[in-house]
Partner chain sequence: MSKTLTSTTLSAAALALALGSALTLSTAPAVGAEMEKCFGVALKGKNDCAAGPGTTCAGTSKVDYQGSAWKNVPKGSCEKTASPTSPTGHGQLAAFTEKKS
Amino acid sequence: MSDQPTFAAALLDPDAPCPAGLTAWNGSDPVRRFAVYRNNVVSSLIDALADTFPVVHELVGEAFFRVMAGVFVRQAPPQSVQLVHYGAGFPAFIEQFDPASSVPYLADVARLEFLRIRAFHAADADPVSPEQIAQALADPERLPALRVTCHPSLGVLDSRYAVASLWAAHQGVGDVAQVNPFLPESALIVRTGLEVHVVALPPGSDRLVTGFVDGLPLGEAAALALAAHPEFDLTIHLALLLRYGALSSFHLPTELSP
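Just the structure of this chain, alone, in the form predicted in complex with the partner chain, please.
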């Protein structure tokens, strides 16, 4: 019987010979049985990627997707038995995959789809309560120092392409033909209850959210967004984040005294 690494390598390499020493329980040809198994391993992983990246699949079609995903599967087989998170490297792979270069937004659509999977399985957190907001407003002098924690499911994707609109058009919202893919867009991905939302963000929101995620206080995060986008409107952005339950807590550093 061949050793495990040889067996595993032969599963992913269609040109590798059938590992030596295999026997079939019913006396059938091990070479043929192994070929069937090899095919099943790769095609089940391609199926898993098709489940995770349905819009990428639709954008390029079944035949192209299976070839592209097959190359990825052989290059980067799963490292965990949980297929839910398989494909983290697929967007970067697509970006480098020459035959896909005619669809320049494909990699970012894949990034968005993977953020949705991440959001589905992220931990729960209650949104910040109106009472907490009122409490913060009661002490306006300390608002610039307010720390904002985002919902664990929250993800932001800043793209040179209209990722959120492209994705939405493939969910039966709007018409793909009406979407200009070459308009830059940022997308917010967040789960409210059991539903994952994908929201196109006005410019500057990605900076604000990235600031929160990096642990910057409200004042600094807002200033960063304003510096990057002079038309940045903090009210609209905070309203949007609150509406989707994207902010899960407010707190002030305790030792700070004026």
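The form predicted alone is what I want next, because the block you gave corresponds to the form predicted in complex with the partner chain; please supply it.
Coming up is the bare chain, nothing alongside it.
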């Protein structure tokens, strides 16, 4: 009987011979049976990628997607029996896959779709409560020092392409033919309950959220956003994040707490 690494490698290499020592219980040809098993394994992994990246699949079509995904599967097989997070490297692979270069936004659409998978399986957390918001607003002088914690499911994708609009159009929101994919967009991905939202962010929100994730207080995070986008309005951007439950807590540094 062949060892497990040799068997696994042969499953994903269509040119590899059938591992030595295989037998079939009913006396049938092990080479033919192994070929069927190999095809089923690769096909199942491609199906898993199609489920994770449905918009990528739609953008390039069934035939192209299966060829592209098949190359990826053979280069980067899953490292776990749990396939829920399989495909983390697919966006980067697409970016380097020459036949996909005619669809330059494809890799970022894949990044958005994988952020949706991560958001769906992220830990639960309650959003900021109205009482917390009211308490924070009660003392405006301390607002710049406020520390903001983002929801565990939150992700932001800053793209050179209209990724949020493309994704929405493929969900039936708007006409995909009217989307100019070459307009830069930042997308917010966050889960509320069991629903994952994809929201196109106004300019500056991505810098604000990045500041929060990096542990900056509200004043410093807002200053970064304002420096990048002079028209940035903190009130509008906070309201958007709160509407989608993207923030899970407010707190002041210990030395500033009442």
